[in-house]
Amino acid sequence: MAVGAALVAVGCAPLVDPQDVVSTERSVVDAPVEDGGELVIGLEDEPDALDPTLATTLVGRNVFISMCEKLYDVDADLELVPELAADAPEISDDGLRVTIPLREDDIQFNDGTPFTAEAVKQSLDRHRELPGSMRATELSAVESVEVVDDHTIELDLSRPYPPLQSILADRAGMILSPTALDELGEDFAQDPVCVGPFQYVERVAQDRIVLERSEDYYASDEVPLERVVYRPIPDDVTRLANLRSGQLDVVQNVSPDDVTTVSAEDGLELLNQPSLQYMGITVNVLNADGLDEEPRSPETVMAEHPELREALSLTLDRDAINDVVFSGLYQPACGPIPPISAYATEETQACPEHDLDRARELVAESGLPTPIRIEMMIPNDPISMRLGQVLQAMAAEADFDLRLQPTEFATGVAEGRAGNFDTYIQGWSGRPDPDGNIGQFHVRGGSNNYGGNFTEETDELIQAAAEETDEERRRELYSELVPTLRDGNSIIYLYRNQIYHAHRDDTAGVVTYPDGLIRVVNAGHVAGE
Amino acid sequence: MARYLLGRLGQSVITLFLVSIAIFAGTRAMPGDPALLLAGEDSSQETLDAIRERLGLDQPLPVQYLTWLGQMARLDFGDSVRTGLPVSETILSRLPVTLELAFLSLLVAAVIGILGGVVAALRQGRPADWIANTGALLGMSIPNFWLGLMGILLFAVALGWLPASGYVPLGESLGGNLASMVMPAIVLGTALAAVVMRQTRSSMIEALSSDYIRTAHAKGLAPAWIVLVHALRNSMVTVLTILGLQLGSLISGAVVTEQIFVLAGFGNLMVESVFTRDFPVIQATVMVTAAAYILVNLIVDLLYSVVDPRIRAQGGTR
């Protein structure tokens, strides 16, 4: 529903510049809160199964981060932090073996199950071999899973695998209920039991999930919320129009059209967060068949004249297109590590000049007849549809004709993985170890290669940088790695999101990293209100 | 009157056999992969070939189909591929809402389209007639999404007299119930309204210019009893109809309007297992809607036999 326009005359808001709104990043709003209340938190979309083992989407990560710990966590910086474990993991000098120290505070699942090193084995061995995990491709480096004492385990590795720890610090970490798994085994989503600040109550299909404050947390006497309810609402504008009456105390994802009337509203608080997030355009160069089959040329001139990609490139300007699409509030991208990665380097983060005199000379230089058509696919909301019409404008002035072919989600990623597609403007949510945004989308056969582009070189580079475990080491990797895949053009970077979540003014202590997610664990409402 | 009914239970059976098929081959010929969708961001083809096993995607169609009509057999229509929640739980907790929206907007329709009809017809080419034709005009032609923003925005956050969304069970709260409703039945009866007070006014003006009015006038009956009793009762085959056929612009209507009001009722849930791809949601969901179309169909032919006797004293052939 197109109607964000419709919207626009709500109160009448003093003009903002959005320069100052993107700038001002804010992580929290601190103020003392009461104790007990319920907080109703309007997310974008519908999470699936609540089932760490089994979950894929990352609006589902919002509900499992308020009810189920991992043994490590991020902290405002994207650091790793202890959770569940109790200190960072000591890994062999052949980096084939992990050993992780337990919390040994007596700790409790919130159906009162002892935490044990037993446990997490059960848990980790699920998300292992449970059939249909979508956790076993992260621990395919793990081949065993060893209690060594009550509150240590061992991960024995086929391969030295340096993300391991921020992979435990997501889904493939957290650590099931013992009884729950006896008890539902494979439904263990429909009455989740983990060691967490909340614990599952109930769900009603895509209108609520309610956790309530557990009394077996370890920390429960610092949980201020009684209730937390998640509520997913699809369209952009409802969700904002419920928060503005109050049906709502937070939404996740503010849409740029809203965000600088937002962060003058009266009532309102607006969350500000750099993301780990890029889109692109994927440029399909050897995925004629499908992911599955050999690689072959679609033979379609993007794939057959790599200087085509890069006129392609040349022609975007990024600031206009963050300018015009998204009035400036996100962030420009000319590769897959973010500014705030810890592996962001000079070379990283080098951006390709808009440069329409050598994209036209590139053009003029491939012989072929002008305008060069391109197929686009692209998502068909209104925001894509924007930002391709831009795409379009720009493209026509180095003399292509850009079509764009709106296509819905699902049916996009079908139509992607099949190869069925010359380019296609895709996302990726980010992860913060910097070869989660690398190795699937450019070694051969990876499973987000959508483009199918590979050569040997990169795919030994890829490799190289994922495994070395010297981080200074690993940063000089990437910055030789960067700038060669960003020369292949197989993916042209256009922009990097900017996380904007709001709540209303009575409510405190909602946290938000770059990992976008929300934390609730200290939020409540503002005491004496 | 039995014989015939059992022709049409008959007949809705095939109906519904056909339909089931009609809706297999419709989510399978769909474009996009619920396998795809459910591996998310991290889709090996180890995890894909896992997700088909698990869901039965692997097996050969024919196999797929009939096992969806044995389990549709035992009114057991399967595990939701997004919540791994019980297709037939979700169902039956999204009945309700939907049934109660559709009950009171067609309880709007019916009240303001009649009453707006008659008025018009008996004030024809006066004032109160243009006022009436206006209405409907306005209500046929402002979109549900709109009319719902601006409610929402007038009533729920300008002034805050009624939430902008959610749904409140009547075994809850009966005040909170109808404060939930009450915008949404407004926002989709008025459209439905439109058409209504449309028929009725032709209908009433074909009716009383009729003889048999002309003799009940005179005759010296009350002229609002001709109206009511005689010109009325008449018109309403024609609305009759009119009102079974608008159920299918009911049930579109409600999948615009659930969600603008945030409704978890039938049409979003619809909806939202067409975008992903939830095979077991979409098939009962559209299973449940035919079998909903054909029933009230068959309570509209049964209803024709009560307001029209000429109907009933043919055995019901038509």
Contents of the next structure:
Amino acid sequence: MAVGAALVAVGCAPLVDPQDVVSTERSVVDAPVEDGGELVIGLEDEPDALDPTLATTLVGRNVFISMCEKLYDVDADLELVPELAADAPEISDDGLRVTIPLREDDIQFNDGTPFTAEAVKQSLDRHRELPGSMRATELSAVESVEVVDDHTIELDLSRPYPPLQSILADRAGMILSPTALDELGEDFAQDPVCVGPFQYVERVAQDRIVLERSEDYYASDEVPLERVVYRPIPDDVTRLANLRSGQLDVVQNVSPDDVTTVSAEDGLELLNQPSLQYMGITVNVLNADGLDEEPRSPETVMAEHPELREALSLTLDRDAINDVVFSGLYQPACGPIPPISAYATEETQACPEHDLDRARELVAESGLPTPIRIEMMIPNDPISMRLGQVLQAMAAEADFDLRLQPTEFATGVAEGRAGNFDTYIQGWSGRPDPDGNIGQFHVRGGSNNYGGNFTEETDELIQAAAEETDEERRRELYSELVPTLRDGNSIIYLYRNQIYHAHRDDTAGVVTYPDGLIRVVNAGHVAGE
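Following the display of the form predicted together with the partner chain, present the structure of the form predicted on its own.
Just the single chain follows, nothing else.
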């Protein structure tokens, strides 16, 4: 079993400048690979439900990418490309009707069910309407899905929505086997079936998810591997030790403590990409009773005193956080739009200055007795705990008493949805279109708005930016919106990850783009090794 592997001695590696590593991007190692074999991938957490309608986690997306294709995908430059669609959508002049041509080359799901427009409609309707769907917010502009013919669907929208194609390049665009849906209904995750290079075999909780090459896949003769096994190993040190020992072939997210060593280590290959991700402190402002209930304040000091949220943000020296916690290998972040986005502007990338004097003034203005006690739910891995301790020390300088609540990943997600937190360290894997990083976190009823916060002003701005079809005007709207969100501090943005995955040097063809997903459709073991 990989998790319990003994540590393996590491060979001497030369000293490496961290900034040289940051600037050396690599998305794939190319080499001829042999047919057959198994690839074992170490994930940093246990995925949630393997149901694209209900799933919320990045680790889950890393499994879906191997077994559930979408209407669209992204390429290395984050450009949208057809996957199960045959071409880009045709959009009516008023922006309210979207026509999507589907592939006609005898596509089948991994249970042999034909891929048709009826199947696409069934999946999109399920994503929109299933109670508890995490895709409902993403597809909220879609009023209806109609079948035009066997290979064409038409979506009628309530408002123009330019991000739709980008939304359909993630789980909202995954098409599920209608046969499996009819048999399993809400229990689809027990035996998920899609169109994909690999099909689901089994899942053993906390141990493994096993996929095998699908003979029903339209390009199965281009898939070298027989099997892919995903193992959740939350501890960074153990995950890397298993890679070094050969019990894993690939690992997700090398710890910043190990990135420079791995970059120069014999036998290992480091993949390095900028990311769309962000991490921040979500403040529970209006989620006292859970996401499915009416917004209500939890009546905590952070919910009721916006000046304290601003004060906490001003205590944070994001450059120091990056240096101390992440060895300078990540980037400070103060908003949801990454610098690699076409919508990045001076306004969206600005950060509040580290200002302890003003933070102390705001604490005094609150009129509350000090220290101000705040509970903070935080992932229970070592790096997150180090981050929490740094935040504690910084906040203490303005008389905050930050109490850490280390929480297992899946439990944290459930508690976040239920509103059982004061503040919560969480992140988002990011999407190419800005609305994918903003709407569901800040609008009323947003599927990932764990803090519950919204205002009429920001809701209107978010909708206006999402609807705008002129790119320059849209850029202006985000330049107005992001500072408003930042000033509200319902999410106190902290930093942006750089993506560092690694694999053994007897493996090739593992591809990583800035979306952070590990693509293995053309991966395999190096021929002749």
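A quick note: this is a predicted structure, and the numbers were derived from the prediction, not measured. Positions refer to the first chain, counted from 1.
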property	result
Rigid-body rotation between these two forms - hinge position, chosen from Glu83, Ser275, Val262, Val33	Ser275
